[in-house]
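To begin, one chain is listed below as structure tokens, in the form predicted alone.
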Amino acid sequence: MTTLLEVRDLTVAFVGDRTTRAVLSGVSLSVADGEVLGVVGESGSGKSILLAAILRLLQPPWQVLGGQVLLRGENLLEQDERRLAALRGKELALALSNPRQHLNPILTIGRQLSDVIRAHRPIPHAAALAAAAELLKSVNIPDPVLRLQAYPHELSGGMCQRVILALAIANAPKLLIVDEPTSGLDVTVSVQILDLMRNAVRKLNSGLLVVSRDLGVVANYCERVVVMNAGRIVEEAEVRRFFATPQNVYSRKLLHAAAAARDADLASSGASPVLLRTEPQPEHPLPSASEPLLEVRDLMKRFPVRDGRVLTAVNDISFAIGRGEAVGLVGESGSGKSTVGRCVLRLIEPTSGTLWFKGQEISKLAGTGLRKLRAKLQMVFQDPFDSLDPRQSLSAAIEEPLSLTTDMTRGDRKARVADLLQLVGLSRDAASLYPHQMSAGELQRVGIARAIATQPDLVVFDEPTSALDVSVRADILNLLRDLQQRLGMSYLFISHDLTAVRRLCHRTAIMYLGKLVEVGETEELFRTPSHPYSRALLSSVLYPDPAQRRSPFLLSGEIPSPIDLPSGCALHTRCPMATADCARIEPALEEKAPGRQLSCINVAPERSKTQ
């Protein structure tokens, strides 16, 4: 193979009025024709800044200071403006996350797409259409023609990083590069994404750059990889060899970060990072059976959209959680996971259903019942930002529950502050900080102190890992493990971070589309899923160890819209295993083996199959 893009003591400074600050230093690296290249980090390691000055992006203050960036030879710090133009989306193409941030609002998708076709080719609008409609039938999208004529936010995420993919191909670019591609996106449409983007350099020979935090990517798609931490790259090597022997200290910091989420042992010594083979599964025992916690019973949440039309968000769903348990709930994005926990607190009101806690129903609690209730129901949000005031310092956001819902003085109160905050892994010191001045896997265990400083028997978490980095998800994991082991509270935890929920629950529950199709104990359903959309959801993860490749069971296109809900089983318009009559039944949630409840007419049950 012959090298395509090569990096060559690159360094890239932060040029302020008095300080000179580095950012990259040394960095170099090299991508092949047909050559997939990975590059991991956690955030702050400097990858999107390298990109950035790949492609000649950085503005003040953000300075080159030396080294070269070579395409095929050409260096492209050298390059005027009118070259760069020719070269980038012709030559090497960039492919980003988030990507209704980066599609026009105002422009149709055709236009967007044609318009960077013709950029490199000076053909009639009519064939640039005719060629944009063919981008976005490789990639897979159903009736390219008729979403020439949408607006990005007419289209679901999963289609928006499909149009981002078919912007970036439009014109065969022998160097295409992604920049975290699957962030944002369910499991199901990333490896649907990640299958287009390998697929797509395949067939144009190009090479691809894949910029992630997410080693399960790298193990299953990439060739080679790139360690980077601090500005620099700290180990380069052939991806087998590298989770099967890293050599540097970070590498095989990351690996045993990554082998925690799925791991229920990790080795100590830090000396090998082999992942472990052990059962992922809670090291608490599960408390005897007795009655419920929380009964949730028949529940239903509507919302009205215009027309007249109605969401319906959660479907008549049922399920329960006992003392000392944690239930994980997943399910894609729009599945009502969300809602339902939001309901469980009464934070939304459910349109029908019951909600029963410690034998009590709480659906009708208002008033002074519902300000006592919240003391023992609490929960701990997505993003540890956006979760707490930016102008009240953390002693402040840890005690104001306590002070809302307890009779404790003022010097009680900090106390248990200070005790809380030790209790999640903090120093006491940083009462006095603002959020402002922490890390985001810090402020996450400030949201966790304060949503455990009333003793709550029930905290619902919404994602509580997905904003953070390896190493910091699988501190997070831990401390939620012995903080329920220490004081017996029960978890509903939503997450679509399927790992997460294989290292920390015991039961898991599965929806889609506002219903419940697959409750189980979580090892035995992550060992053998019986729902199609269990099947297509777990065979989905992507693990962080090439050698452990994922069964290919998958969904085609995506999930329907929640206002206008398929005839019969929700799934039909995906399955595999539809049938005719999957059209028009509507299957119930029914035990179809011990400790196990599914949905689907085409799954018998358990004493059936022994028959």
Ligand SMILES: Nc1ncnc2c1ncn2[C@@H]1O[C@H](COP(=O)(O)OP(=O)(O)OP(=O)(O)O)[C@@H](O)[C@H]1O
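Given the form predicted alone above, produce the structure of the same protein in the form predicted in complex with the named molecule.
Nothing else is written out below except the one chain.
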């Protein structure tokens, strides 16, 4: 392998009017032909500046103060704009994240691809368009010729990312540089993009430099990794060695945080990240005699949208939650999880279907009945800042549901608030503080205290940890688990963080386009997902561990619009196992094995071998 790119001692500074602050200090790295190098580091560590400096795209006030960027021995820092324009896109190409913002909004993608092709090859526009269609095909965009006419706003985020990738590989570059290739994409789409990217450079025998905050991406796709912290490279290692025996303190911290997201217990016990594998979680047994607390039957929610059309957010689903049971509801963005949660709480009116709570039908409740119900049925939202009134002290916020739904005396309420604060791990003094005086993690604890104040039987959590930092997430999950065991509440836990669900929930339901596709006992479901969508979803988790690279099970394409739902099985447009019948027959969610429900006409669950 010969060296393709070599960065030597690169120093970049932010040169302000008064101050000069180094943002990259003596950065050195190299990429060989056909090699995949990962650059990791937290946001603000200088990763994007590094990329811009390599491509000579830095604008004032950032300035290169020293070093070399050698592309096959040619120092890019010494070239003029003309030469750089000839090299960019042809020898080294960049694919940026946030794809929609990086495409020209008012030109068709055919035009943009053609412009890039013709910047390096003197061919007529028509020929370039033909080449562009080929490129779109190579990044798996269906109907490529048709799509040439599309504008970026007419494409989904995933498709835009494919177009960006097509732009980057349009002239078969020797080095492909990718910045956060998966940010903002659904998991089943991001693994497709990553695979495409890797396959493209393999075919060209090009080098690939991937910048990512996601250690899962690095572990699964990179051969070597460099770690950046505060503008310096603190470690460089072969990927397996890096994950097995990280040398640098900061690297260890990064790995630790990633692992902590998966496994709160081990993280807080301070164990070495090396020990962290995705072992099944310690059992937390379900209280015996689990009678249904909540029953949802044939729930349907449609929203009217533009032009008199309707969007089907929740499409006829039924499930039950037992007393003391935690049920996870997972699925990609837009699958309808939050809508289910809001319907259950009667925050929005279901279009049809019935809800039963403690044997009483609650779908028609109104007035006092509904208010009484709210005391027993609570919700915790994603962003703690949104759900708290900034002008209300925390004790007032926690007290509010008590005064609304119970007839406790003032003194009783105050005492209860103090108890609650202690229960969620906050000090009593926190009561007099206001939201802006607390961190997001602390606020989420307040949100939880508020939700459990009225001793509800069921709490619905909608992404309670996704707005939080990785390290805080673990603490909140621990708290939730602890509270559940102590107070015997039931949970409906909505999340696309599969590892969190695995930690917390007894049973898990997987949702796709408003339908439940598979429901089962969590551990078993995670070990042996049977429905094609469950398999794809679970295999798209990128564990930060090269020893556990994912076994690919890919869906094709993007999630269809919930406005024009596909006929038959909603997955049939993407399912690798689809047969002709799938487009006609809408499979029902049926119990295919004890405790395992599944909606697919072609698959039966395989029994877990360990049982």
